[in-house]
Amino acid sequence: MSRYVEIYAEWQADPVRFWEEAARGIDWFSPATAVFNAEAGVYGRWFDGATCNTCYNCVDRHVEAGHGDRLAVIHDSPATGQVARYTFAELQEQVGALAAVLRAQGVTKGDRVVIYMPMVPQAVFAMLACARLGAVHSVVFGGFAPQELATRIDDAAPKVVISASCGIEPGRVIAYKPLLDEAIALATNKPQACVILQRDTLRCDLTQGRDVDYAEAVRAAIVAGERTECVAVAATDPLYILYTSGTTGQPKGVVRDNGGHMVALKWTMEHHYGVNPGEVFWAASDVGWVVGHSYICYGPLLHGAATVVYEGKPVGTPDAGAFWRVIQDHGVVALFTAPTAFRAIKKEDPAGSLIAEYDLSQFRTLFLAGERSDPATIEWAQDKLARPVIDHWWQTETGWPMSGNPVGLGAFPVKLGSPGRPMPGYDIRVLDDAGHEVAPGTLGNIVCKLPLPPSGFPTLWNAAERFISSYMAEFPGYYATSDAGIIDEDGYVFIMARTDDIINVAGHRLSTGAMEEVIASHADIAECAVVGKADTLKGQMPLGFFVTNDGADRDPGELERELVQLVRARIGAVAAFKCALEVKRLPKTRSGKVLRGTVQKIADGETYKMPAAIDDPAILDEITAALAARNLIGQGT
């Protein structure tokens, strides 16, 4: 039986007491003077007056408790064919020495450090070393273009940048150092030093007087016995800045605090993900995204669990069995990945035949988030894995699940297409554009009643007014998620699309996500996207794109007719869905989100900015060619 209803009611009845109890899972240097101070910040601050250190809670306290020999970090790199493992005691040594190197470069409490790294364990060490010193890290996805990196360097004004000579992806090596050097040349705020990890695959020249060799400096610090204490910071002090990867305009620097962040993540590891200390948790993401912050670095280590840092892909390293091999080799009990990863696996291995080649006996639960999980993908995973598949939903701004199905409390029944019910801490509502709550099952704006729970962002870095205008002004008293969806009569949340992806067809507000759900249910479809294309008569018309499963030898025109009929049968003629194009690939960010907004601009014949986080820019040319072949660029008549 699930305890969800009971625990959610406990939170509703007394939120302060609920989080006060959860905070007992964290070691504090001094207690809070107020568990929640409603007068602080824009909507109040959690654990006001407390002092703490995030690195101490992730590393040192486990060693002090006698768990120094327990496994902490596993680096699995099919890109290099190497695997490395670090215990908590070894993690403490590496992090303490790196913190000493940073301190020697002048980094102190409150200073910023930009981390521009591939998926190597040193990226996690760098985050923890900053936290150890009370410095504020800002991880920028490795391989971002120089202009994008320069923008973030200028905004964060880091004293030091930590980077690597290269990143390694299937079929290509990305030289980071030239990108970093160009970014620093472009930036107005120049860092005082760069700490560079030399990788054997592609080494780089170091700039005299500025660059420090990571391995040499850390090795020297270890030999000299140089360590650093865990600096006490206020619970409300910033731990990190994480810039959102918008396709236009200045990126927003989401700020995360120390105290509330630790409390929320520690709570989720046990209660949401159902993981025990000493077990292995794997978030198959990147440290450059919020999932990597919360559930590669901080969450598992706070809980005393091991975390996997994976330098590879779901397919192609070497095949669609890559995930099963990692789960087997490291005894992973729970995997958290994006639905797009499973769509890629399903496309290459529709029968799931590779699963049987691996021992998954320790694997308990698959968690999906990052983009809408279509029912077809969840059903495929449920069928092939014969294990619970849990969809959940959250955002960079919150840092942990807003809705889900808390395995640690006993899972409740899954509803396909829903990322569960609101988690304790979140009072989620659906409002119309005028700010009025709508009836169950009615599409509207998904919002969360303030205050946000612990770990919710208190502001944007250097942009307090933008924090209000972007998130708080549209619906006073609520945090606007910019997601659209419904809450049904049972309290299940359904995220249908970003509010920008709700299209207006002849006065009817329609969800592109609902259409995608129908298209994805077709047996021959691996993945799909629907955008709203400008139309002079109806305002907008839905335009579909689809990728077929490997081995699905179908005539594109015939398949298009079947998809049109399917949408008409499931949603109705009101959808006005008439066009679906077969494409080889969909353009995505490196975290797997489909770039629907960019595709829409191409279809409408508008100029667009190349998305900073795009995985392969060449895909946009493929989309353009597919549209041009059907004369579908520009406004319809």
Ligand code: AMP
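Numbering follows the first chain given and starts at 1. Take the two forms, find the largest set of C-alpha atoms that superpose within 1.5 Å, and that set is the rigid core. Computed from a prediction, not measured in an experiment: that's the story for all the values here. What changes on going to the form predicted in complex with this ligand:
- After superposition on the rigid core, the Cα of A22 moves by less than 2 Å between the two forms.
- D200: CA moves less than 2 Å between the two forms after rigid-core fitting.
- With a cut-off of 2 Å and the rigid core superposed, D524 has a Cα displacement that reaches or exceeds the cut-off between the two forms.
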Given for the second form:
Amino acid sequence: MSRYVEIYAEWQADPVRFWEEAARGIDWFSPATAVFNAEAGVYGRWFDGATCNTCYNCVDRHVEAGHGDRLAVIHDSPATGQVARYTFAELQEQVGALAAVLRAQGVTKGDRVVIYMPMVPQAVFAMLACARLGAVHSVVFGGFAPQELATRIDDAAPKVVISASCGIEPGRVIAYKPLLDEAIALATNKPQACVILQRDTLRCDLTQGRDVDYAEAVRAAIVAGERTECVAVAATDPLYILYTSGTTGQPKGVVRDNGGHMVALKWTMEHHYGVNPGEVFWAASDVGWVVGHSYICYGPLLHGAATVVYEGKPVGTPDAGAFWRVIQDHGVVALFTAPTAFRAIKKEDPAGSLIAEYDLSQFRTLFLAGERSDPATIEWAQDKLARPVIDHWWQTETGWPMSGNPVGLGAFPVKLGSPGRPMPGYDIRVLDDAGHEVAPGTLGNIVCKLPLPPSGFPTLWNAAERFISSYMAEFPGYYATSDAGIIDEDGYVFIMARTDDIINVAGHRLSTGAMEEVIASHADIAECAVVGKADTLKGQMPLGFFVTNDGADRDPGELERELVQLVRARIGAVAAFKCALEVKRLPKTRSGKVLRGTVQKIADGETYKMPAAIDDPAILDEITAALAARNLIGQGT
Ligand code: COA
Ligand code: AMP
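Instead of the form predicted alone shown above, give the structure for the form predicted in complex with this ligand, please.
Whole complex next, starting from this chain.
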């Protein structure tokens, strides 16, 4: 029997008491003066007046409780063929020493530190070292190009950047140092210092007077016996800034606080993921995404569980059995990944025959999130793994699942295509465009009644106005998720689409608006549109359309290659922008708005209603012809 209904009702009856109770899972330096202060912040603040330290709760308290010998971080890297394991005591030594290195560079409470690293354990150490000092980290995903890194450096204005000499992608080594140097050259706010991890795969030259060798400096701090205590911060002080795609090229700096974040994540480890301290949890994502922040770094460690930092892919490192090997080798009890990873595995090993080659006896549950889980993928995973497969839905803005299926409370029956029911803390509603609640089963805007629960973002970094206009203004009293969907008569949530121009490519959140800005900057382009076309492997893929300037007279193929290269150079390989079609005109409304939704439907081979406000319907035929000429109508790959 699931206790979900009882626990959700308990939260509804008294949210403050519910979170006060959950907060007992955290060690505070001093308690909150108000568990929830409705007068503070835009919609109230959690654990106002409390002081705490997130690193202390992730590391030191486990050592002090006598669990120093327990495994904390496991680095498994098919990319380099190496496996490394760190206990909580070793983690404390590494993090304490790195914090001393940062402190020596002048980093103190409230200073920002940008982390641009591949999937190495030092990325987690770096996050924790910042938390130890009360500094605010901002991790930038390694697949972003220098321009994107520069934008984030300029906005966060970090004192120090922590990076590495290289990252490793299948078949190629990515030299990070030139990317970092280019980003710093582009940025107006120059960091004072860079701490660089030299990797044997590809070492780099350090810049005299600016760069510090990570390993040398940490070793020296350990030898010198330097200790850094955990600095007391307010529960409401920022722990990190994580930039996420918005509707323009300027990413949104989602701010996460210390206290509420810890309380919510600790609660989820036990109740949603059903994991016990001392067990091994694995989120196969990247530290550059929110999943990596919450469930590679903070969640498992707060809970005293071990986390796996995996530097590999679901397929090709070396084959579609990679996930089963990691689960076996490290005794993983719960795996969290994106559905696209399972689609990739299923494509290469449709019979799931590699699963039988590994001992998965400790493995209990598969969790999927980051994009819509198609029923076929869930059914395949259920069938081949013979274990619960749990879809759950969340966003960078919340930091933990808004809807899910709490395994720790006893899972309720799964409905295929639904990421479960609202988690305690979230009062989820579906509204029509006028802000009225719709009947169960009716498609509409998914919103969450304010206040957001602990861990919900209190603001956007340097963009308090944008926080209101993007999230709070459209439906007063509610947080607008920008997802569209339904809630059925049993309370199950179904996420169907984004209501903005965000697309989801292999579980990565990308802005088509940002891609359009890059394409429009090409000298031969008059106007353009990018839509997300359905893709059987990655969920969606960006698809560009462009109109050239009069007299440009360019070969369309050559121009397409230039645009593909431009997006890769400016945004990064992660944008997966591979296709741009020349058209004579773009379909627009009479007021000049490009009809991206209709274009997307044509590309997906779906039926569409002729938009009432369309200026010239003939343009849709031209778009259809352009797509048909490239055999691009219907689901790809
Ligand atoms: N640093 C540099 N480049 C990176 C990178 C990183 N950290 N991560 C990805 N890239 C590059 C890839 O090499 C690829 O480059 P290419 O165009 O030269 O091939 C490009 O960015 C697109 O990457 P990706 O979308 O990951 O596609 P892929 O073809 O390499 O792999 C999957 C496909 C399905 C195996 C892969 O997307 C995957 O494992 N997805 C899991 C999803 C996930 O973790 N989502 C995070 C949110 S939960
Ligand atoms: P991100 O902020 O990168 O985590 O992306 C959040 C977005 O990913 C959400 O707004 C959804 O559009 C999508 N998303 C995340 N999880 C799910 C899910 N389980 N089902 C459907 N869409 C999801």
